[in-house]
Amino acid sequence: MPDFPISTTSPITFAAPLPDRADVVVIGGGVIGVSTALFLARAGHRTVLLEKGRIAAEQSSRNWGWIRQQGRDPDELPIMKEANTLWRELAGQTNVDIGLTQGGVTYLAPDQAALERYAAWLPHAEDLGIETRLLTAAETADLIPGLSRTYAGALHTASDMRAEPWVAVPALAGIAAREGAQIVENCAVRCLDVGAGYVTGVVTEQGRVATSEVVLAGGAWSSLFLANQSIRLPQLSVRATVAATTPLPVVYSGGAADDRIAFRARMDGGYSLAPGGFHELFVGPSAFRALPKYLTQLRADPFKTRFFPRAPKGYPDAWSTPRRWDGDMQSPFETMRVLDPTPNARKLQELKSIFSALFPGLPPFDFISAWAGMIDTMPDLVPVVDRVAALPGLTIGTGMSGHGFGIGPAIGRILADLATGQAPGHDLSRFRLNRFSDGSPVTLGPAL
């Protein structure tokens, strides 16, 4: 298994020539641009994935690693089924092992009020088929031996599987590369070219690429590239902190969450593990301005993020970050070829007491990594999937708050078709870009 999380510092594994021209262009290197490149290029399309650092070295191997049904916003669940079929087959489609396992998923109860949430979302799951159950307390008990906690029962979600990121995108690429797709990592696009209202091409730091298509995936830089070509989307990224510890007995082995704490397996045998519900907001100017869109979701739950005043410099929301640059000139993609965030310490502390005390039987452990990744999010927590009205030729598939890696071959594969011109095969009305600026009302679904 390679070092984790994937970094500037690994080695380059896709390093395609640049091309003239190509039928579809997609922007980002992550699990949601990877797919779309694999779908385009299955199709029989002259496909070219750029990445301006390296392929999933940001969120996309920086998540927990979770294939998750399970609690999904309902718009989502259709999509999500048909990702974790599609998992089972590209997991059998590359040379290497992913790590693909089918452990479940489970959020724990801690008390009566979260179980009866837990029980509304029920009907959604069993509208598709998707098996998912409500624990009792004994039933917790017995699924996750050895808890130190009791909890008022559970959810439960038997089909939900796992992988490990930072293997699985980079092999998802592979078998993109194997059918066709050309792909080049530390190469930024730095902006669209334009002619008569149409795309024409992008233009690279090393050169222009002619075409009439581009698909964005550019995860927590969307906003910005986005911003340089005057559309506006109010996305935010927020950092959340992930630590893996060295091996330990198996206590259970899918992923399971509650208010505190997130744990799931690892194909080494240790475990990843996050702050149940917690992420933290660096202010910068995109935030002020996408506050009023902010607010359904702040008043919902106004303790889950914290705030800073700044972010580090070279950021997408930094305060000196530019917002205007031209195809000529060098972009905030180069300047910052990877978003690496660095760790909150405390929270890793509270993380390693908290999983302690939670299994007492445990033998002591460490840490033998930990990271954060930014998260690009939405104001009612789900992606843009959508054609750009007011730019033809450019498809956009970003702000997957925090649901990217499971989801992504799905996305992918509807982002591929509708770049071409195909039908999606699923209703996408929750997910179009202009419901931030035709008076729609910000609304969280029922999701969990």
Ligand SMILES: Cc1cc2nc3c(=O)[nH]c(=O)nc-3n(C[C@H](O)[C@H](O)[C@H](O)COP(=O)(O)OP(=O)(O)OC[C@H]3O[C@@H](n4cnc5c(N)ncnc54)[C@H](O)[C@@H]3O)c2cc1C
The other form holds:
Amino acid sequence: MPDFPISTTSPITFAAPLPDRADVVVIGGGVIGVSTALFLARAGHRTVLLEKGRIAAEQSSRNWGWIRQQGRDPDELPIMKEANTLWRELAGQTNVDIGLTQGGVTYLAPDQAALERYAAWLPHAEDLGIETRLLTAAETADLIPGLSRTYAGALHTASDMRAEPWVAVPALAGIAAREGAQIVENCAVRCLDVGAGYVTGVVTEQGRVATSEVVLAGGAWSSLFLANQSIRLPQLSVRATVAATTPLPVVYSGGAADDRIAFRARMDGGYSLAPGGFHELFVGPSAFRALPKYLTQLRADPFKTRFFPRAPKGYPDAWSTPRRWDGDMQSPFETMRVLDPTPNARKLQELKSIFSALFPGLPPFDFISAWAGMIDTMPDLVPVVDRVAALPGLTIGTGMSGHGFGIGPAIGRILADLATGQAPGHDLSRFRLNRFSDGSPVTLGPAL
Ligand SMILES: Cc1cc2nc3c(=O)[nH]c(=O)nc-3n(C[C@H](O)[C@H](O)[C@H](O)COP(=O)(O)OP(=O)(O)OC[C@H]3O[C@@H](n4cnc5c(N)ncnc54)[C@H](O)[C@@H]3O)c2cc1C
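For comparison with the form predicted on its own, provide the form predicted together with this ligand.
First the chain shown before, then all remaining chains and molecules of the complex.
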């Protein structure tokens, strides 16, 4: 297994020459951009994928690796069901073991109130024939033996899966390249070329690519990229810390979380641990501007967000990050090849003691790695997947709000269809861009 997460020191794997022209240019080599490029190439379109750093080096190799239907927004659920099918198919189309395992996902309810909140989500699963169940306290203890804590019960979806993100997303890029996508790492797109109100190409640090269709899948950088094109997107990013343990005996082969910790088994025998429901926001100019859109989320505070007055230098919303530049100037995307936040040291210590106390029967363990990722989020916790009406030729797939890894392949399939004039096969009205400007109320996704 390669080192994880992927970073600037990881070798360059994809170094196709930059073509002069393409049918579609995809910006961003995370799970969304990679999946989009894969389905575009599969449909026979001349496809170029441009990544400023390394494939999957940002959120897409730093996430927990949960591929879950459980707790999703009802409008995401049909798309997530499709993603589950696609993950199984794609795992069979690569000779890399991506660690795809149907281990289930379980939300442990510390009290009756949490259990009732989980129960309220069950009808969404029933509507789509997903076999999510509410477990009793005794069933929960049977499912995950060795727990020291007694839970009121749990929400459990046996068909949910896991995979190793730092292996899986580069493997999907390998399939895309094999099927004809030209993938160029270390190549930032500075801005779009626009003529007579239409997209005519992209300007990269290596030169121009002519195209009439661009898909922006820039993760935490999308709103900065769009602001330079005078398109408003109220997207922010929060830091989330993760640690990987040394191998331990199996207590549960899926992913589980309570109010203090999330854990999931990895294919190397260790567990990935993360604080339960805890995020950190570095306040910058975009956060100030977007504040009114986030009031609903701030009041609900589903992730117990902690605030810092400023982001480190070079971050998308740092006070010193340029907001405007031209194609002949170095852009913020080249200045920061890989957004690689320092993990929260105090949280790492806490994770160790919480996990040990939760499973007193486990032997002592160490962390073999610890990292953080910046989760790009939207005010209502669901993504933007849409054509930009104001700029024909531009399609956006971003703001996955902390759950884009699992759903990635299906969102990529949809974006490929949107960019090439095909019917997307799902109702995407919940994910439209203009919901933030047309006076619609902010309706929070479940945040479960
Ligand atoms: C700690 C953590 C845990 C998570 N756990 C889960 C989970 O268990 N399950 C789940 O489903 N999701 C999870 N997520 C969320 C998930 O990882 C993200 O939603 C998903 O990876 C987003 O993919 P993306 O392709 O949109 O963005 P990213 O993976 O961030 O990729 C965007 C890419 O675009 C590139 N880019 C940006 N601008 C430019 C430019 N101008 N030119 C060229 N390249 C550019 C960036 O370098 C980056 O590589 C988690 C996230 C984190 C951080």
